[in-house]
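Just one chain is shown here, as structure tokens, and it is the form predicted on its own.
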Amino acid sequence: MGSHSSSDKVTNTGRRHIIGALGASILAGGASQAVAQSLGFPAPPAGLGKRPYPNLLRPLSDKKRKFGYAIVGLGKYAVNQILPAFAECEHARLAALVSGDIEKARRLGNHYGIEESHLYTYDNFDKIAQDPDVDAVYIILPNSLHADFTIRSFRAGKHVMCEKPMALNAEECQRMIDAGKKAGKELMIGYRCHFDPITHKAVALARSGVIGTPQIITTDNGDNTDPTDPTYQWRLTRSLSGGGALMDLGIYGINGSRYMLNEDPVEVQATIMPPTDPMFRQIDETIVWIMRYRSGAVAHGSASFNVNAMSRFNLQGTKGSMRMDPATSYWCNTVSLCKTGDTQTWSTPMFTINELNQFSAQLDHLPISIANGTRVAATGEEGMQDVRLIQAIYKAAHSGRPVSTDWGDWRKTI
């Protein structure tokens, strides 16, 4: 991990961080008026390795030919997050849009010039095998779709970036990665954290021995639901998203606890918390889970779509601890060092842009890597780990009793 000096500004603990949909609205800029819509989905129900990480620095200026993205799904995290993240990239560009609204495809295309030819429906989808200006695609679709859309990119000859959580199951996964390896395309899963400075800074941190030995690590993430918002309506669904609060939030924990403590758990146990609104019942409304490492080391999370929005990790060691709040927001994340007597706080701007933007920077990590002939950082096996270990959670939750994941080092498979 490099350093980057201007995001190491060290401050007073209980320093303000601003974060929420203000970021949204002006990072979009013209775009916002855009903000998804439904897209016909159905509506919601009534009532042990070390971890890779890619340098923040992006090389490879030489290349003349920026490499074109195909953006499949416009929804609010593609309108507001990934496409105004273009402008800041340094190798990647926007090179078409794919979507089941053609006219909202349109709007956006007149907003970031691309033309009627790059624009396509999510039935017309395969001709983008000629669209020699799309190098990859970017999958922003609902969890059940992921895999069906990888699979028919790889067989286009794209690469693929896809959203997590990488698909509903392990045998989703393994076709995803299959085909990819058949086609000689790169799979890369949207881990933006991975990406972002503050968490390359908690994670040089938690490894370097400065809390001594990890023991206990904590990590909550939660949002409230609006059923009215399309953005929240496919998540109730559980045939589209998979599961609830574990599946979308969740995860943000189960990956962080992982790279936090550089290892994987050999054991789950969890509970799902009976719903208190009728919207939830396909889905967990409200779940907590341990995970148990072979270390001895003890991770707590919880995960749940009926609280406050927060995400919040706390690493407690033999010397020392080390928390994160919050840990996975799009802007202002902190870490603070807490030693006896002493605390450290490091955090980023709202608005920072070039290096230090987690969305651009991910997405210039695909083409770098490809250019450089090295994996990525998130690999599809690192993405399938993750769906592997929230059905395990899954099933604990539903049997009353732990349920091992001692399942060997996964990246031997590699």
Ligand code: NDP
Contents of the next structure:
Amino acid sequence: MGSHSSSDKVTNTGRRHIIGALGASILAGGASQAVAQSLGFPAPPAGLGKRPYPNLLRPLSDKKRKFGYAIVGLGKYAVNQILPAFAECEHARLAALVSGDIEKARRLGNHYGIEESHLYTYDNFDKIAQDPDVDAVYIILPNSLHADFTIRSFRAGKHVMCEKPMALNAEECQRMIDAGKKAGKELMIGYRCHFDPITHKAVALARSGVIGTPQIITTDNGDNTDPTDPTYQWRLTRSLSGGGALMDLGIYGINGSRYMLNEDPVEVQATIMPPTDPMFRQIDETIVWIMRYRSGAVAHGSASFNVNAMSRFNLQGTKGSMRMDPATSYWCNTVSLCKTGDTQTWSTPMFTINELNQFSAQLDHLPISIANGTRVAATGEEGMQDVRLIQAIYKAAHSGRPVSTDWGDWRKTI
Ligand code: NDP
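Just the form predicted on its own so far, so send over the form predicted together with this ligand.
Starting with the chain above, the whole complex follows.
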């Protein structure tokens, strides 16, 4: 069927399989040690326990004259993805650690060369205002803590990088944006995919006209949930997470759809499926939604906390389609351009990426933007638009009716 050579396909698929297994096992947080070490990653320092799972720790190189980040919340994403990524940053460096577990902060501080004077707890966090090594605070806490720590960081006179979803609701987002403006500091949301070269390629394809007029977007994001792992426990608790699969994983599909189409939806509909396990009683286990665009395009998405890992994106145009699978993985996302003729379909995996690149690029982006006086790629307003859409999708699911999201061009407010 296809016009690509079978050897290309085997090579690409094989590489994806190896790195994908590593990534998936890191995400799962338990069984990846042997895989990681077989691929050359060092063993973690002793005594860090099951969580966080520090199997990608790397020493920093030159620390001088780089933009200093304080990392707040030393959980799975911070320890496995963000801390190691500083090793590949050109402009950013790790300057401080903030944790509720000071012993963990000390162990990581020893590993990364962070002195005791740059270790903070949540209680004494505000002292960071007097830490000249810290230029920005990167908040990697449960969602319910994003707003509070963002505002405290701005009060301390620091720039802020905040993880997705930006906050629990639009009101919190607005307070975060206002606090940044008052402090005269930048706010950036941790949309790492905006720094993934595969995503850039996909956006270029989507907007190039090569697939004709974009008509239908399909996005699916999901993962299994392990209720014995603390990283999932707060996600299952509404007061800490704000919601379930949609807040945590569906947000990738929402942001990706808007990014590909360069357009915001004007109406949403949604259904939350009844939970199949009591652990999901507080949050959405599986949700499906439809987003209607003024251009005539439609995006339908799903997110689930109870499926084998999935991260897919399909953009169907009038003359072809663009597919990403995986679309938002940590490693080796792929994009394929598919054109269907009478009997032939061709599909070309175009890129693979090195591990860590998107994280390092994201960390470097904030100091580059500040130095150049240019707008960050993922502003607070961008994060707030996704949170507003999430709220509208939940409202549509609970009411059983379409909800208008035609609230004007948020970009004009920046
Ligand atoms: P984890 O549970 O692994 O880490 C969260 C950390 O927050 C904990 O380890 C803990 O660190 C700290 N914390 C403070 N208060 C609490 C509390 N009440 N309950 C639990 N933890 C607490 O979560 P993740 O690292 O997976 O996620 C953190 C944030 O990062 C979320 O907002 C998530 O959406 C986002 N994320 C983004 C990803 C991306 O690709 N952009 C990927 C994964 C997550 P300590 O012990 O140091 O105090």
